[in-house]
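We begin with a single chain expressed as structure tokens, specifically the form predicted alone.
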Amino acid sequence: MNFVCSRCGKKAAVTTRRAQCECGGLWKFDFQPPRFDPDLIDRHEWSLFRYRAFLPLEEPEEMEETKEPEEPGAASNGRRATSGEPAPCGANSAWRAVSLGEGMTPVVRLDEDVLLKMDYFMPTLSFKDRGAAVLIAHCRAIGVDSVVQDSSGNAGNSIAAYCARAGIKCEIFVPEGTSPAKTAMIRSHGAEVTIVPGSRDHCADVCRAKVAQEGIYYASHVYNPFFYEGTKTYIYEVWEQLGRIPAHLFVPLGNGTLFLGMVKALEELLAADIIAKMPKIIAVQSEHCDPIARAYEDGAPEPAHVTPLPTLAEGIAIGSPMRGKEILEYIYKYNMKVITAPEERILEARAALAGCGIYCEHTSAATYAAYLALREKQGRIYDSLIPICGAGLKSDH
């Protein structure tokens, strides 16, 4: 199992501390899970790690055999907690040591056409726990003791929580204007919070500059492929819970964290003849920040250059998605659709969901607002699944 550069094809052991290839390309996985087989699901494990047969998980002693030597002068991230430091919570197994019981979130019927996947039932109240659990399990397995990450809030909170669980030091960079509830949650896990003036994209640039200068492990939900392996479990669960995959899958699209995991899992189900065809995927961007939607309208291979405007949907306010080309390749390959959420209808959609007992944050409401707008435009959209990605209390500001 290796990383492979998406640009030049160079391979590196997954134990590498490099955030990306020397050429600047992002890592993808040279990893082929076994053919998806329901018999390989551990039905005694009530977390997303019930699907660990299909995830790239290795134990610490296995990782030692392939550990990449550190370069002279590089920051040491391989240290384990010593007797004078607090021991990580949990058992010895890397994934058991970090698991907080994430996953197995319910699917709720909203009406005759819409199902909701309630991922705000996660330990930190957002779907990002799927990716964080797998990524931090990997970090623990290879002996990482300190990480940094940039986030609009939810991913940072997830990484902070799982680092706390694993005994790993953590610093999260967030853009100004991030929900105070999210930054308070991050700090509560013992992580350092650095608030960066300016846009979400600028926040990422500042964080990455620290990674480049200091060699700290970049636990990025955008750069690190382990995160997408965790978000694959969203689809595994839907299939196991429903016995099928709905005809229409709506998904919020910023950096593509959930989108990429969903597509990878669907491809696995297709290859195993578990499903007969790819469902219709409808990706949702904010109309105030829509680089993928604009590229899709033009049939372009790269995201459009946009200047993001303020939006309630802070979770998808990504003006320069680093994996934009990869996302667009999937969109064209499977004839997906990209739409935008009308900004003025986000609060209306949030209130409508709350009136049905579903109190979600604004980004999830934006996905529902986009669904409602599309339904008005083209008529009934039967058998639709919408993810409820974050809890409402996290964005009350």
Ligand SMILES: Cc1ncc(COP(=O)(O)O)c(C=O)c1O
The other form holds:
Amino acid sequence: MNFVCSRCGKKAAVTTRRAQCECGGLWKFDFQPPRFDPDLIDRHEWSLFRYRAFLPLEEPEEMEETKEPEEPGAASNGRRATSGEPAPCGANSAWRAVSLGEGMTPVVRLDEDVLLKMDYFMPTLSFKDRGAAVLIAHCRAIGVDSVVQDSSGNAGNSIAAYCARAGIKCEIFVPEGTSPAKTAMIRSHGAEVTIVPGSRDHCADVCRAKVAQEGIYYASHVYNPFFYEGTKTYIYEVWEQLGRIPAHLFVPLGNGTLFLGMVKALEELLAADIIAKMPKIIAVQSEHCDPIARAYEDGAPEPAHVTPLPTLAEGIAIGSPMRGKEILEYIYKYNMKVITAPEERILEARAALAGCGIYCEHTSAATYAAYLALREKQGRIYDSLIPICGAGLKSDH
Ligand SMILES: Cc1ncc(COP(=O)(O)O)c(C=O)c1O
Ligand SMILES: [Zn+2]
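Just the form predicted alone so far, so send over the form predicted together with the ligand.
What follows is the entire complex, opening with the chain shown before.
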């Protein structure tokens, strides 16, 4: 299997330790899973690895044999050798060694129009476990022994927990102001926490400088394509649980780790004729940090330059989304909508959910606040699915 550079098209085997291409472009996956087929789901595996037939997982032995392609463009198409059969459940599989039972989160009906996908029912209480489980399984398969990552907190929690499980050393960079509950949890997994003064974007710069100087593996949910392969499972689960995909899919949009995984999985379902058309995707940014929403308003191909203001929705406070161009391409291609969450209504939305027994993070309440504001503006939005990405106990600040 190979990564391919999103800028110059150069390929590298996925065993590479390089965080990005020499030209500075981010890696994308040159990976074509088998046609989505419900018979390939391993119904005896109660984690997201039940979908491993559609995930780029390798056994450690296979990885050792993987060679760098001789020259750009000379590599295989990345198709898995195991297509047609669920992957074997070897006791030594890297995924088995790292799995914490992630995924299979319930879908709960909130009211006549709204379903909630309860991704805070995860081992580290957020949807980021989907990506971290797959990425750290990969790290374990290729023998990575130390990683760094930057995060607003949740992705750091996930990477730290899976590294602890996999026996991989880990350092997480978080911006100042990150919820103490998140930093405490990262430390509890034995990871080092480096708190960086300034914005979330600056925190990422500091971490990337360390990656560049010291060559440590960058287990980034933004850079590393394995992460997006894991977040695909959000859609596989929804389809398996409901037997269909709802008409309106709301999704928080910061760096787009859930967004990109969702779109990839929906494309797979479309290609397999499992669904007839793309549902309406409604991406939600923070009113105080909205580079994609502004670009969308202007029909621009690149994220707008914004100066982020403080927001309760810390998970989506990303001023410079590295994959912004790719995200905007999908937004235009599938005629999606981008809206912002009214800052002054986040607490109210959080209280409304808590009043129904759902105690979520402010960032998840922001998605619900945006849904409520849109409903007031345009009327009922029937058959809507809203992800509840993070648990309330982690964002009590
Ligand atoms: C609770 C929560 N929701 C949503 C997001 C947004 O994630 P993404 O970067 O996938 O857009 C995050 C990211 O950290 C988060 O923690
Ligand atoms: Zn390149």
